[in-house]
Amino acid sequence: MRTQVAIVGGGPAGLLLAQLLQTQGIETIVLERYERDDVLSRIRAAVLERGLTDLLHEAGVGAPLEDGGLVHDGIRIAGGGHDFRIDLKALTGSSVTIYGQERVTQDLYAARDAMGLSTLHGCAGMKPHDIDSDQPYLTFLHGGQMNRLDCDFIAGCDGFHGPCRKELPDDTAQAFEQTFPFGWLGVTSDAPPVVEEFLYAGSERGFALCSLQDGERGRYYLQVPLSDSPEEWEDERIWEELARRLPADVANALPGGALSGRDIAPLRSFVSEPMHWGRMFLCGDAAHIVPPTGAKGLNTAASDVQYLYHALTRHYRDGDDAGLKAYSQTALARTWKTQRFSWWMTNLLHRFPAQTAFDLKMQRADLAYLAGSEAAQTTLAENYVGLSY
């Protein structure tokens, strides 16, 4: 098998890129490690900043967005005795679209069956080889058989547990990472959602999240140490402790009753540099994996797909290889950018087991500068909305 970029991960980031190439008559096939049951199965809220939309719009994926995305043009921010509204739209001119990473995901897969591209699920022991040379290619095991793809490119979108970014040479690889002190027990209510908008609170009992699945469920998040089990959670004992950390208004507006899709997801920090080398390029979670807080990863992702996708239509439209060249540095630039502001929201909403009284007093101070600076609103408003490309 032949084909210019071979995409390595069947998730929103490998799609999209294969989708956008598509539309430049670039030739792709995507190799994903599960079934497509097992993909669209990955239940994710997911916020899209406005770069992300317009990708999908361009990558002709656009109208199942406008016609079940929820567009917010604001989230709410409650913790240290505050309790404001940061207006997305009046400080940015840009709103955000909840839409869930799931329907992108199924949306991108529709798309790429209609036209009838390859998309290769079940594959094992993927393995990128030759990624210094001129002729890179891989080797997986399909359909009982080991395959050969050769390819002019890889791109990894293989998320962090993949197998390109263990390609990278071990005298330049080089790993950032910080791993927070809890995880996030995340839940979905059938009943319809308590908020009209995202609200992110923090409290004495640590952090917690109302947001929407879409717009009949809601799903909530609480703080937990990384030592509990979803099981130890029941149902009863999620809603009471969300009614402790919630304003009294959203407090005493929760519906109760079952509650499913219960998980804790650790957060953490990670940042891999570079993110190429030679013909293969890294997107997304394979190359950093940021804290849900600032609502950053699928996000993220889609930047680094976006400076690919315009580096590779330069390449064959025009022979220009100066965006493959920058691209690790011209996506870590703003991959830092995001890491900051997820770190900061961590920061800002939740409990540390080793908090100081005055760590305590600095976190009040800046959510009193945060309630009360139009400056500090806009500012995080910004990075909200997603950061230009």
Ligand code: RFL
The other form holds:
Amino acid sequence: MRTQVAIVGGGPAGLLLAQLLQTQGIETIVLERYERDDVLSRIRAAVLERGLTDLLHEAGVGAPLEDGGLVHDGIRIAGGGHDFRIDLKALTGSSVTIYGQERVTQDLYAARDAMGLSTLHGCAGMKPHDIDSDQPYLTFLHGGQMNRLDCDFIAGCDGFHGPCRKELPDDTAQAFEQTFPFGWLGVTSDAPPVVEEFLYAGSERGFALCSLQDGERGRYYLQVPLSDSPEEWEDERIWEELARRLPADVANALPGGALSGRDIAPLRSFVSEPMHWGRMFLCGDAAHIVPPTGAKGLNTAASDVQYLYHALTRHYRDGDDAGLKAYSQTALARTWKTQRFSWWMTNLLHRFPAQTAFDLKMQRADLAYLAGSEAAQTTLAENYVGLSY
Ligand code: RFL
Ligand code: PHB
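Mind sharing the form predicted in complex with the named molecule? What's above is the form predicted alone.
To see the whole picture, the full complex is given below, headed by that same chain.
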């Protein structure tokens, strides 16, 4: 088998890159480890920045988003005795679009299918070879056989646990990491959402988030110790804890009832540098992870995809490799800004086990400043709706 760009990973980054390259007549094959239903079962709301919605339109998959996406002009923040709305639209002129990540992925798969393009699911033992030569290739097991895919370039869109990042030489790759001493317990309720806009609450008992899934069902998150298991959190206990952490108007409106999709996700900040070696380029979670507080993971994957898409287009169309050479530096420059924002918002709203009395005072002062300063709110809003590419 041979293709121009071999894409490892059929998550949102890999599929979006494939679809965009296709618009320029650049050939791709997407290799995914899991079956499609497994990929689509990863339920996460997506707060889509304008840059990502523009890319989805450019990739030809914008129509479902127009029908199903919810435009949010603001978010609510409660904590430290303050409770206020950040008017994203008034402060920045932009909004965000709420649309499930699994729906983004589903739309991209549907578009790829409609074009008859090749996606191989169930690829095991993926291994990139000769990435620092002009003839890189991948080997993997599929359909009970060992396969080889030759290509011009490899795009490593294989998420945090994927094999591509590990191929960077040890003396070249550098990882920067901070793990947080807690996770997010996430659940979906069958009842309609209790809020119209997202509510981020930093209470004395820890963080809570009221979100929504598809506009029809409420989705909720609670900061919990990493030692907890989802089974320890029965429905009733979750509703009670949410009520304790949320402002009274929302706490009183919580619907109760059955909760599903129970999961605890650890929070982590991580960046691996560089994002490029030889003929392999990393995109999205394969190169960096943010804690979900700022809703930046998918959006940062999308900005990487945009840079790589333009760089590959210049290579094939104009024979110009300047974009490819600058890719790592360009993508990392934006990534570090999103890291800063996600880290800051996580620190602002969570309780840390080792927090000193001074740390708590600083957190409260940060919230008080944000509550009362249009300049501070504009900074948050500018980052939340998305920095320019
Ligand atoms: P993904 O989605 O992990 O996809 C990688 C794909 O690669 C496949 N793969 C392999 N394929 C072939 N061979 C191998 N050996 C492979 N190993 C792995 C995987 O099966 C998978 O299909 O990475 P990608 O495409 O970079 O996309 C990144 C986003 O998924 C991620 O950043 C976001 O989900 C983060 N995130 C959020 N981002 C937002 O922008 N807005 C949000 O509101 C938001 N909410 C969240 C989130 C992440 C969360 N967790 C999981 C901590 C909420 C939560 C709770
Ligand atoms: C979600 O609903 O999954 C969600 C919403 C907002 C965030 C993070 C996650 O900041």
